[in-house]
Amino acid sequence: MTDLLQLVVYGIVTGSILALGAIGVSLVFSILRFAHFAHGDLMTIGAYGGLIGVALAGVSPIVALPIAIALAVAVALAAEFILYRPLRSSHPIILLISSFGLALILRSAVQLVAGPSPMVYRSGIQMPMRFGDIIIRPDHFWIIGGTLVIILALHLFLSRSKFGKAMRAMSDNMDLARISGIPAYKMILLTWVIAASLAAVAGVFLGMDTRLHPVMGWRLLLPVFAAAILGGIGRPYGAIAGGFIIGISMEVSTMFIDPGYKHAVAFALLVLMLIVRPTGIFKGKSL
């Protein structure tokens, strides 16, 4: 029983990271109408942006989050102006393939600048805290607590603010939103800012939980998409639920299978959901 509870704690940590990534994927899909394959590499950019702050200022990764977010947002907006805006009227499959190409470029750029070796925000051993037989690292508190704060802030933004309501209107019916006077392109730019910010935070949290590597975001892309589809693609609240379900399932599965195959659990849940309920738990848009 103790082992199961310990794995559930690890699953909540993993689910927190997946949920932040999946919300960004869902927002981009619902507003811009294509699956953004470069989202995992935006997470990598954010993680290395945090490393820049840690290395230059000697602060903790949490304090360096603004640098990580600024770098990821700058890359996302540059991609929008240079790559995605000229292709806006193209078929979504063209945008999807373009995002795949962007992912390769970003991954290669990170590897060229930072090198292929794994890095860490700080060396040494963290003293874990014990709650009975359950062990929790201090970084895990930051990851779970930070995720809950961000989810609450996002909920208030989408439900209470003028821009949040405009984004929801564009997600439901973009043509009707445009006729109603909503500035569509401003909403697209805002979508990129929010999605890239969430990706950056997820990348920093992933770096705090494991290590930094040029392919860290790419390796997490399948579970992130599985979480988004499980919850209902295009549904931010579904992405949150999907992230925690996938994260806990992946970690608990290590009681029965080799941990090296836990990403296969996310793939299995993705396939099962596409067969049983293609629109996901929260009835999102079909792929």
Second form
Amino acid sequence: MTDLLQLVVYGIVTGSILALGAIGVSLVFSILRFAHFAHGDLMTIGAYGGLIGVALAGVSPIVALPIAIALAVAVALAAEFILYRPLRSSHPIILLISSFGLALILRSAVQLVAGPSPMVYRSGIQMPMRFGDIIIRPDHFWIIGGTLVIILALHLFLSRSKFGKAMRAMSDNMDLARISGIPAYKMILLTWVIAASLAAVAGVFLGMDTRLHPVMGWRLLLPVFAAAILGGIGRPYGAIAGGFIIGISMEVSTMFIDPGYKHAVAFALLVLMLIVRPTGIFKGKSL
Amino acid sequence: MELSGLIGYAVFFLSTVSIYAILALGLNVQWGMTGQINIGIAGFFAVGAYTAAILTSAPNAAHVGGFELPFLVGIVAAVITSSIVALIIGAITVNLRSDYLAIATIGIAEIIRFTFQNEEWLSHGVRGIADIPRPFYEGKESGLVFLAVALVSVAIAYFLVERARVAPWGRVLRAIRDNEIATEAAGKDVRRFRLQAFVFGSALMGFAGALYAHFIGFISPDAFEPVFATFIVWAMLIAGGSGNNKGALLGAIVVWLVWSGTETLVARLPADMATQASAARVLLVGVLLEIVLLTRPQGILPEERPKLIARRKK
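Switching conditions: you have the form predicted on its own, so give me the form predicted together with its partner chain.
The complete assembly is shown below, putting the previous chain first.
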């Protein structure tokens, strides 16, 4: 029982990271209409952006979040201007393939600059906190708490602000949104800013939870897609639920099967979902 | 460089290109002709490679295999197993479109790689399978013999794919790619054709995998990472010209020239950067792919529509 609870705690941590990534993937998928394969590597960029702050200023990764966000947003907007905008008029799949190429460019760029070996934000052992038999690291509190704050902020943005409502409208029905006068290109740029910011935070959290490595984000890409699809594409709240479901399933599965298959659990759930109910739990759209 | 060294390099280069050319032809059936995005090339490549390796290598207590069967048996078995795997995966994913198929295939390919990584009894895990024999002849000239085998293999694959392209079958595939609903309305069983194309393409990928295992003589899960076994093949087909089989061959040569050219380039980097050399190469090929997509999305050789084989009745 203790083991199970402990794994659920780890699952919530993983789920927080996945949820932040999945919201971005889901928004990009529904507004820009393609599966953004470079999203995991955008998380990596964010994680290493945070490392710049940690290394230069000696601050904690949480304080370095703005640097991480700025870097990831800059990369996403550069990709939009150089790649995605010119390619938007060609076949939609060309966008997907170009994002696959960008994923490799970003990953190898990180490896060139930072080297292939894993890094950490902070060396040494953190004093874990004990709650009965359950152990929680302070970093885990930051990750879960930070995610909750961001989800709340996102909720307020989507439900209260003009841009948030416009974004939901575009995600629900692009044509209807366009004829009702929503500035489409502004919304596309805003989508990138939000998606990249969330990816950056997810990357920093992932770096705090484990270590930094050039393939850290790529490894998480499929679980992130799984979460987005599970929740229903275009449903930000679905992406959050999907993130926690996938995260908890991945961690709890290690009780029953070899931990080497942890990621395979996410893929299997993804494939299962695609077959049984491609629109996801929250009835997102199918492309 | 001495002449023998140069010849040796040419033999190695052409052998590698041949293996990639078969992968690109397989992808062309799926993507170029049918419009199916398979980002799980590595999975079928791995299934073919492991099948051939297990059947033809010498006995090893650490994993199954050691049957020491002849090369041709291994090749045929590799094609059959990858076809069966493709049939199962295809039957599951046949209703998925575009992005969803892409995500599903890459997920499945990763599951396959994890399986080979974790199932020690089957594949010796991360340590891989070694001592896979060269086809027909082991010895000093085995490289040349292998090249001959590889070139014949490319010729067979090219013949099959080109024949399929000009046949009515290929026409249905292109019709599905261009307008699925109209094809369905014309009375074609779209699911069936999609599945056939998926299995055909994947069988070629398994074939290439078997050749790869015999060429390198050693396989481990690392070789089936998406970067090496999937991304480069996509770059090759897109650069060469998707839909065009000659383009697939040309793309394999061009991209591999760039890839191995960068190897020479990064060899000049200081020694402490040597580990980053492969990153620099992936970066360069990635940039190249983006430039091709932006400037010439139809590739070097654009698709040609085949002439109708059957004459219209007068």
